[in-house]
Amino acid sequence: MADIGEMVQTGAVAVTDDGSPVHDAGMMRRALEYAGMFGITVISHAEDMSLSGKGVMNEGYESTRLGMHGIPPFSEEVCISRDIILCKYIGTPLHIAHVSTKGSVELIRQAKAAGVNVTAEATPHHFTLTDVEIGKEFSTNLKMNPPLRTQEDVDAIIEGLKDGTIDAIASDHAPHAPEEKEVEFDQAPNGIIGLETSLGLVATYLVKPGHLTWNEVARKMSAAPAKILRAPGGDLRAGAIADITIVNPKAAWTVKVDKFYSKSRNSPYDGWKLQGKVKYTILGGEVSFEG
């Protein structure tokens, strides 16, 4: 375990296994009480990796049809569940990153419903795309883990953003190089980034269709993720800090990989048509970005 109260005195204001999960239950207990101590959030990769073994996309339908090792729903589930019912016995703030099953929005919803301490996050290619479409072209950039899932996950994390279920938005932005994606499926490294895509997606696919207002899309991708790290921010009070995004929520554009700003590539959204669009990032009360 890392040396949580020297990197809390150093400003971290929270700790994760992401990108490599506890799979001891021990271990976890330990890591929830250490970090309780600092009143700082422990946020969960869960997945059981005894599970999830050499699987590289969803197990189901899809996976059997084209061949491929499976990543089972209930491998993300089991580790929710350990993860929860620590929780409800050490207190200690819970987080559970990019939720992808609709058995986790379930588990999340019935241990909020009994007052457990802990929030959740979904993504945008959690909401948008169904592991239908890997096998259309192959595509590396639709590897990720966890892995995209099908539609009736994908309803279920629209109805736990809905509801309140799940408390924030997400990009998990994971930048490659081309080098390393273009590469057989299953030798490609998980990730595509998302946060240059992140608010049209929502807007497009969560505001027009009706499912969150305005208001709930900053409560998601702001106001919520400061609360959760206890970090400043998150609101337009007087004298709070001036990071500010304005945006225009009528503005189509099209994705177009070759002009992000990020140096990676890796977007299976490249050619698609969204709507919603940031203007201008205030930071610090300083304009740093205008578009």
Given for the second form:
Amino acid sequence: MADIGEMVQTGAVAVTDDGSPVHDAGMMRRALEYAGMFGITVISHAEDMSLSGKGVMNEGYESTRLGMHGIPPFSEEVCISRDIILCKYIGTPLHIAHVSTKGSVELIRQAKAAGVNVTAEATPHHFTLTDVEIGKEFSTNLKMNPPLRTQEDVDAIIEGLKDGTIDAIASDHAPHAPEEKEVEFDQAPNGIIGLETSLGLVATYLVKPGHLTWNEVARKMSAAPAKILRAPGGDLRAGAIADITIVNPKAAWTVKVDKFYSKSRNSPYDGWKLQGKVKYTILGGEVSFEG
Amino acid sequence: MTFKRRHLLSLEELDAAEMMKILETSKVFREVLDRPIKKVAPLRGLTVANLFFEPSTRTRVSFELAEKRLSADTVTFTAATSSVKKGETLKDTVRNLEAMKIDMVVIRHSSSGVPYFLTRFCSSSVINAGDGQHEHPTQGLLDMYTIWMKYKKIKGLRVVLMGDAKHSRVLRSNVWGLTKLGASVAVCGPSTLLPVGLENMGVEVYTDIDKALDGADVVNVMRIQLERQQAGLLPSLREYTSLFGITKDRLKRLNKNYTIMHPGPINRGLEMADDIADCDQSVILEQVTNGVAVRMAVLYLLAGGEGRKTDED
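Next, report the structure of the form predicted together with the partner chain; the form predicted alone has already been given.
Expanding to the full complex; the earlier chain stays at the top.
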């Protein structure tokens, strides 16, 4: 275990195993117990590596067709079940990162109904893309972990966002240099950049079709993350910290990766037409970005 | 029909007419192989690079012979002698070779999708000689050609693909090719080697070999890799042979004029009994001969076929 106590003393608001899941249930138990002493949330990258194996995409018809090693949905679900059960006994707040499957949404929904202290997030790519895209040109900008799943999973994630099972939307921003991604699919690193497309995707694919209201978006992208991390921010009132994003919900724009502020270009959304754009980002009362 | 493609990446993306065009063209080149002088000139002046990033003897030699018999200049690059180990990316390796002015690239690679990746930055024609567990389109075509030559048809035949469906690129190419040409295809193997959703590829799926073989015309037996046992996918190779090995006794369930095929290399005594490989119904060596003709046809058609432009025109 890492020196969680000293990290909390120097400002850490949560701990996570993101990218390198805790295989050993006994270790996860100790991490939850120890983190609980400081009242911080444990963020779980729920994945059983013995089930994921050499997987590079969702296991299903598409991985069969493309001859790719698959990551089954139950690799995520087995681990979420384990963590929910541990959380039920230990009580330390548990947050499930980047939920990607229908079964995961159902497990979290049931756990919340049973009063388990669990929250969850989803990424824009898991409610806007499916594994069907991969075979079109084997683009490594469609390779991430958890992998893109099926339309059924996408629908379940949107449903989970609507009914509150999924509390937050997180970008899972993962920059990689072009030369790292311009390689064989199974050799490429996981992850895409999400920061500059998150809001536009949420506006276009969740607000526009009527799945979420702007108030709910503010909660899922600001208030809920702040609450899960017990960090300041996420509310608008006199005396509160002035970290504010101002959005033009009507602004139509086309994603152009070579116009990104980020140095990385690893986004699958190049050329997508989106509606909804950040106008200003205010950080501590100062305008830090003007779009 | 005229064949318009520049690349051969998979059989999934070809339609029945395109595949028949390749098979019919193969027939012409198959005849060339029986001549005392086995050489024709349609690829004169073209350079073909064979990039083999995975060990292969049969496919590599087959492509090399096909190219030489079409009078192409050839260069073969294998992973053991490559610069890949020095940390150069695949993209840089291929672009450097292309800078030496080559016209066609034949690629074998252990990663699925690599031939597609190459088409994004190559100006040459790309031919997939086996990519990971995805496809091996020329093997699929030569298997289809061999069946077509024996039965004079493919439509309506019952073909059983035996073995490791999960890891076999040959199986995937066979499935797409045979089903598009109207064969009824069954896949049989242990449940741990049957990938999810296989039945959605238009095949019947069996775990009982006797049921699978019942009334079939052709059995194409896939190689079992010895490491499947270590990976926990099979309890033992001995048990695989007892449950799924092809024996004389099991062949009684097939139609009278049956055919035994294997893409090679064979594990004698594992996926098929020793005497089966050499029996009268085995066309395993014909497959190898036909492979050269089919690859000649593919190279010829991708180079433009009869319509190929040369300076002499």
